[in-house]
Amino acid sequence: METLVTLSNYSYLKKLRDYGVSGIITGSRYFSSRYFYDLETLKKIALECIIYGLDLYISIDTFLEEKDRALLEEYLEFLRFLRPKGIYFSDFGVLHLLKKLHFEAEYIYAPDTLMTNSLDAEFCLRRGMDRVVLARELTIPEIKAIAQRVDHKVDLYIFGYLKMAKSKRHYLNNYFKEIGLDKEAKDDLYFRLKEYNREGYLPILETKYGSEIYSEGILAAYLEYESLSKIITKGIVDDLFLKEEVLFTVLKDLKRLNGDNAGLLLNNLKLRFSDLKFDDGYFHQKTAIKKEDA
């Protein structure tokens, strides 16, 4: 299993080459609900990936409307010159245009919560996709069953906050208007939500495309890493909302992590960053059971 890191912070790029990372996933203000880079910065990122020996993957994670078609074609033509290793996308319309333009790259379907069974994965692979990203809500037995059925052509998030909800609504800005607060929430990574029945806070990201709400806990697949590494093509570390020190501590751990030291490294992580909540997501408990316990 190779390790990819989402690049939400440009300043991290140069350091990543020293941490055993094979590549990055990033994007631009165009057709991304979480990356804010302009096109010039994206060019610089592509060049530095070549210099540092990192594979470049571009994320197009928004859902499209017919009016977006022309702009998306222009964007893909721009990306062609950056020569990314692959395109992560969540809308089949992107796949259609990639094929129409004969775009040379890996096609990876990343629909957040939708990729939950081997039949869907096989359907996508038969239609020209190179891999799929499995939903974060799957258990380890479910992940293994799907991966084995499709010859391990699957990617999986192994560290980071889990996306819980996504909407085209602008929750924060609507709330600010309601209470008469003159504030703009767009592209700000520092807002948190507090529910009356939860002790912790939920990170929320709001962009021009809508709002995304993430989990209080941070998925840390330390204990599962060794077994997952045998069946997953790419393990994705999501840097969104993470402090730099946390991200690079985790990447350092992953370089040396094995079945013998996983427990110790996880405990050290929890002790070092005791203000954060690390857990195993849904790897060992189905979502329905977790919701009942919540």
Contents of the next structure:
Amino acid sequence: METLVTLSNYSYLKKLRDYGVSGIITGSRYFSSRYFYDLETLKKIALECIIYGLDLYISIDTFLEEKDRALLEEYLEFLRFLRPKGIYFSDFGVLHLLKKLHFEAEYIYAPDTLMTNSLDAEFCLRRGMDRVVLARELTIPEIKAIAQRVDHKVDLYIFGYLKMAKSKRHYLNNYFKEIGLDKEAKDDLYFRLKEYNREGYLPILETKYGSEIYSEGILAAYLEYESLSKIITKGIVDDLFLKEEVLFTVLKDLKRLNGDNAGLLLNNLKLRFSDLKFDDGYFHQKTAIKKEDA
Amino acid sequence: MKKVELLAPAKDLGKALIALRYGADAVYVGGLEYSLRSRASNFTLEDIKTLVDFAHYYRKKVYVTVNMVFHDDDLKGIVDYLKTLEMMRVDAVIIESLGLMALIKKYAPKLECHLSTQLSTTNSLAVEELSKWGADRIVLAREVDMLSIEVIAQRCKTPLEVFIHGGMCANYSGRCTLSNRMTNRDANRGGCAHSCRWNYHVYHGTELLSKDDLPFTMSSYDLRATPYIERMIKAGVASLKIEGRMKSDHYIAQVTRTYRKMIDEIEMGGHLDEKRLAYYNSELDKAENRPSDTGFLGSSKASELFGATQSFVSHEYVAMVKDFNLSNGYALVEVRNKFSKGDTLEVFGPDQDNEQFIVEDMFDEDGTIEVANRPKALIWIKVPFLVKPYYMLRKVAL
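Now show the form predicted in complex with the partner chain, given that the preceding structure was the form predicted alone.
The next block holds the full complex; its first chain is the one shown before.
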């Protein structure tokens, strides 16, 4: 399993290479719900990826509005010159345009919640997509079954806050307006939600495209890493909301993780960053279908 | 102008028949398995067969939702289920899974595939791609604005279905796992706990910003698209969809009938001015609605429902007509909610405009009664005009 890191901080690039990362996933202010780079910076990132030998993947994770068709086409023409290794997308309109433009790159379908079974993974791979990103809401046996069925052409989130919701709504700014608070939420990484009766703070990020809400805990696939590494093509470390120190501790750990030291390294991580909550996501917990089974 | 389809939801056979009687051209229902709304799915295969036979007799259609976001284990038995639906002459299935669409094309090719709003289809390029893969109809995401609907309809040949009324997911449908994480109930497999409607504190760093007297929530207004129905029809949208498989008989009847009348008026060449829109909105107010707005149809920035979340209803549903004795003017009704002698009731039916009367006399098997307050009880009530089975009575708020 190769490790990819989402790049929320441009200054990390060289260091990422030193920590054994094979590539980065990033994007720009255009058609991305979480990256804020302008096009010039994206060009620099692309250049540095070549220099440092990192694979560049671009994320286009918004749902395209009809009025933005021409803009997306222009953006893809711009990206063509950056020669990304692949494009992550969640809207089949993006795929349609990539094919129409004969855009040479890997096409990776990343629909977050929807990629949950072998049938859908197979369908996508037979229709010109090179890989799919599995949903976060899967158990280890489910992940294995899908990966084996599609010749391991799957990516999986292995570390980071789990995305729980994506909305076109500007939740925070709407709320601030409602209560008469003069505060701007856009592109600010420090907002958190806390449900009245539950522990834990949920990171929420609002951009011009809407809002995304993340889990209170951080997925840390330490104990599962060795078995996952045999079946997953790319493991994704999501650096959003993570401090630099946490990110690079994890990347250092991933380089040396094995079945024998995983528990120890995870414990060390938890001790070192005791203010954070690490968990294993849905790897060992199947969610219930009906209320009475929950 | 192409005839548009009015598509209504139904939780069970009774509600489906009401929806069809009150003007729906098609109904969508869920089976006991494979449907996203597990709590709203009460159709056995036998019920579906009965419904299809009834609907087809009146040249109407039945769609079955097979729209759970499947995990591998959930797919057991799915091919047999699809073949059975096809054999029963179900007109279409509403699905999210593209892999399932491939199975349908192979094993149950007479079933049309309508791709669910969970796929978040927001543009004509996506419609083209999905159509190429075999989609027979696309349900657009509720995040698409009216102008975009018009453009997509113009650019694409594939029939489009658009939500016009009812509850809205605050997040993109299908792209939310708040419920999974917070209650271990899978939102995409029928267990949604509506965690978006709960109250939350908002912090920036360690600073608390939210106010307890007006807490933060992601609860959205319900959708009511009345000002846009005319444009949707003129744009060539194939189907106008009402949401609400958990809703009551009265809600289904009232909302379906209101949009039926509105569509008929537009298709007859009418233009809905403000006065007519106000009339239709006042009719919709008679059903149990949460506060509503036009969602993303008119604006790319929909707002949330902070504070008041109580449903508002101007008329309370009290009884359904079962029979009418022409010789003495008494109707046999099934009681749903309390009403009394002296109350003003409004009657409406599939072919009956609203008509009011004052309750002067009613009796049950034990004799004259002053108050009808036993749900499901059958009583006789004096009605000064002809009423028919399936007409509904509601109490007018004074």
